[in-house]
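For reference, the chain that follows is the form predicted on its own, supplied as C-alpha cells.
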Amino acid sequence: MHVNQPLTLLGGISPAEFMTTYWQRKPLLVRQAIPEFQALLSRPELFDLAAQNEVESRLVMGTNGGQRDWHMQRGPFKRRAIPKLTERDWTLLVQGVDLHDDRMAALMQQFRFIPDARLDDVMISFATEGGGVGPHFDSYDVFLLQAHGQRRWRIGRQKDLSLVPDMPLKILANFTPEQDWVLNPGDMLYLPPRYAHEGIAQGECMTYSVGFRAPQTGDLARELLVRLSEGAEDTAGCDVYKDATQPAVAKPAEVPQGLAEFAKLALQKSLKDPKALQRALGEYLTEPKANVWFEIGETPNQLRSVYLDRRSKMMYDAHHIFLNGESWRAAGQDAALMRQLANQRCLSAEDLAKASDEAMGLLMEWCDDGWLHSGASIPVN
C-alpha cells in the first residue's frame, strides 16, 4: 500500500496524513467512504452465523425512552430466539465476522495501512428502530462503517467517564454529545479510545466496526513471561542455587535475602537476549483466538501459487517470522519471500520459483495444517 497516496476510503487525504493527524487523536467523518456499498452478509447470513456456537455473539434490548433498561444476553441464538423484526429497541452484535467469511476478511485488509499488530477483527451490528447499545465508550480505536440503512452517531470529548450502576453494559451515566450525524451505507466514522458515542438505528439498519486491539501491560507482561519461561533453560541456564554462608537462623519463616537475589538475576537472565523477547511478543501476537481452528488442508504435489487463510496470522520482525502463534528464525532470500508473504498474504507462481528447498518445505508443512492454501488463483485482499 502507497501510504502517501489519497483514499476515498480515508475521505481524499492519505494514510500517512491520518495517522499523524486524526489517529488516537479526534474523530473523522467521511462521506461515502465506499461509494455505493452495499451489506456484504444478508441479514440471514449473518443470523445463521449467530446460531453457531464457534461464533462470539450478543443480543442487546433496551426499552424505548427516558433512561433505558437495559438487557442483554449471549450467543448462540436459534432463529427463533431473535426478536420479530417488527419490535424495536434490539441490537444482535456478531464479533469476528471477518474469521467466518471471505468478504469481511477481504474488507479488514483495507485498513491494512495500520500494522497487523493492532487490527483485530470486524463486528456487525443489526438493529431495528431505535436499537443500540447506548452511550459508551471504548479503550480501542475503531472504524464505524455504515453497511445497509441509516444509523444516528453522538460523539462528544466528555472526560466523565462514570457509568451507570448495575447495568449488562457499560452505560456512561452523564453522556453529553458535541455532534450529531447520521450515517448512510457507505459512510465512514472513525472514533479514538475514550471518545464517548452513541448510536441509535433509524429503521433497520447494519454497521461494521472494524477493531483494534489494544494490549494493557498487565496482560502482555503475564503473556510475554509465560512465552519466555518456555526457553527459560536456555536464556537464563542452570545454575544451581548455593549458599555456603548461610548462617543458623532464629526466624526460619523468613525468605533469605540471598535467595530473593538469585531469583532477580534468574528473571534478568532470561530478559537478557532481546532476541528472546522478539520472538515471545511475536508469538503472542499471531496466536489465534480461542474459537478460531483450521480445517486441514490436502497439500498438492506442487505449489503454483500460495494465499494466507483468512484466520492466519502472520508478521516478521528483524530477525523471526511468525505465524499462528509459532515461531522460526529467518535471514536472507528465504527471509525476504516469507516477509513478502506476511505483507501481501500471498505469493504467485513467479515468486514461488525463487524459494529454497527449506522454505518450499514449509510452505507444504503450512498447507498441511490449514493454514496456508494453494491454488491457480489467488483472493484480492
Ligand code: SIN
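Residue numbers count along the first chain shown, from 1. None of the values given here were measured: they were computed from a predicted structure. Definition used throughout: the rigid core is the maximal C-alpha set that superposes within 1.5 Å between two forms. Compared with the form predicted in complex with the ligand:
Relative to the superposed core, residue 290 undergoes a C-alpha shift smaller than 2 Å between the two forms. For residue 216, a C-alpha deviation below 2 angstroms is recorded between the two forms after rigid-core alignment. Remark: with the core as the superposition reference, the CA shift of residue 245 between the two forms reaches 2 Å or more.
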Given for the second form:
Amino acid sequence: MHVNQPLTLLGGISPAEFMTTYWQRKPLLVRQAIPEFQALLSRPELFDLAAQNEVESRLVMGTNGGQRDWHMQRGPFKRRAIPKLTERDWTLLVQGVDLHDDRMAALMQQFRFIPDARLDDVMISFATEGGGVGPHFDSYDVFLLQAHGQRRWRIGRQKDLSLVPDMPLKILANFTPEQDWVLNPGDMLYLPPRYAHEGIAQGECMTYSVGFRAPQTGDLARELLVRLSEGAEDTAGCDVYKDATQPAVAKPAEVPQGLAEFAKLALQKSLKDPKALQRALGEYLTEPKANVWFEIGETPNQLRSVYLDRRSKMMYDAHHIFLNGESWRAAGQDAALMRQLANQRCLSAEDLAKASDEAMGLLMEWCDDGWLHSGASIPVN
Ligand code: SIN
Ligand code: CO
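If the one shown is the form predicted on its own, what is the structure of the form predicted in complex with the ligand?
So here's everything in the complex, that chain up top.
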C-alpha cells in the first residue's frame, strides 16, 4: 500500500495523513468511503453464522436510547431464538466475521495501512428500528462502516465516563453528544478509543465495526512472561534456589531476603535475551484466537502460487518469521520472501522461483496445516 496516496476510503486523505491527524486522536466521518457499497453478507447468512457454536454472538435488547431495560444474551442462536424482524429495538452482534468469510477478510485488507499487530476483527451488527447497544465507549480504535440501511450516530468527547450500575452492558450514565449524523451505506465513521458514542438504527440496518486492539501492560507482561518462562525451563532445569547459609529464624512467616533476590534474578534472567523477548512477542501476536482451527489442507505436488488462509496471522521482526503462534529464525533471501508473503499475504510463481528448498519445504508444510493454500489469492475489493 502506498501510504502517501489519497484514499477514497479515508475521504481523500492519505493513510499517512490519517495516522498523524486522526488515529488515536479524533473522529473522522467519511461520506461514501466505499461508494455504492452493498452488504457483503445477507441477513440469512449472518443469522446462519450466529447459529454456529464457534462464532461469538450476542443479542441486545434495549429501549431506544434510554437507560432502562437493557438485556443481553450470548449465542449461539437458533433462528427461532432471534426476535421477529417486525419487533423493534433489538440488535444481533456477530464477532470475528473475518475469520468465517473471505469477503469480510478481504474488506479488512483495506485497513492494512495500520500494522497487523493492532488489527483485531470485524463485528457485524444487525438491528431493527431503534436497535443499538446504548451510549458507551470502547477501549478500541474502530471504523464503523454502514453496510445496509441507516444508522444515526451521536458522539461526544466527554471526560465523564461513569457507567450506569448493574447493567449487562457498559452504558454511560451521563452521555453528552456533541455531533450527530445519519450514516448511509458506504459511509464510515472512525472513532478513537474512549470516545463516547451511540448508534441507533433507523429502520433495518447493518453496520460493520473494524476493531483494533491495543495490548494492556498487565496482560502483555503476563503473556510474555509465561512464554519466556517456558523457554527458560527447557534450558535451565537445574536452577534451583539454594540457601545453605540460611540461619535459623525466630520469625518463620517473614519472606527471606535471599528468596526475594532470587526472584528478581529469575525475572532478569528471562528478560536477558532480547531475541527471546521478540520471539515471545511475535508468537503471542500471531496466536490464533481460541475459536479458530484450520482444516488440514491437501499437499500439492508442486506449488505455483500461494496465499495465506484468511485465518492465518503472519508477522515478522528483524530475526524471525511468525505464523499462527509459531516462530522461525530467518535470514537472507528466504527471510525476504517470507516477509513478502506476510505483507502481501500471497506469492506469485515468479516469487516462488526464488525460494530455497528449505523455504519450499516449509511452505508445503504450511499447506498441509491449512495455513496456506496453493493457487491465486482471494480477491481484494
Ligand atoms: C453497533 O454496531 O451496534 C455497535 C458498534 C459500536 O458502538 O461499537
Ligand atoms: Co462502540
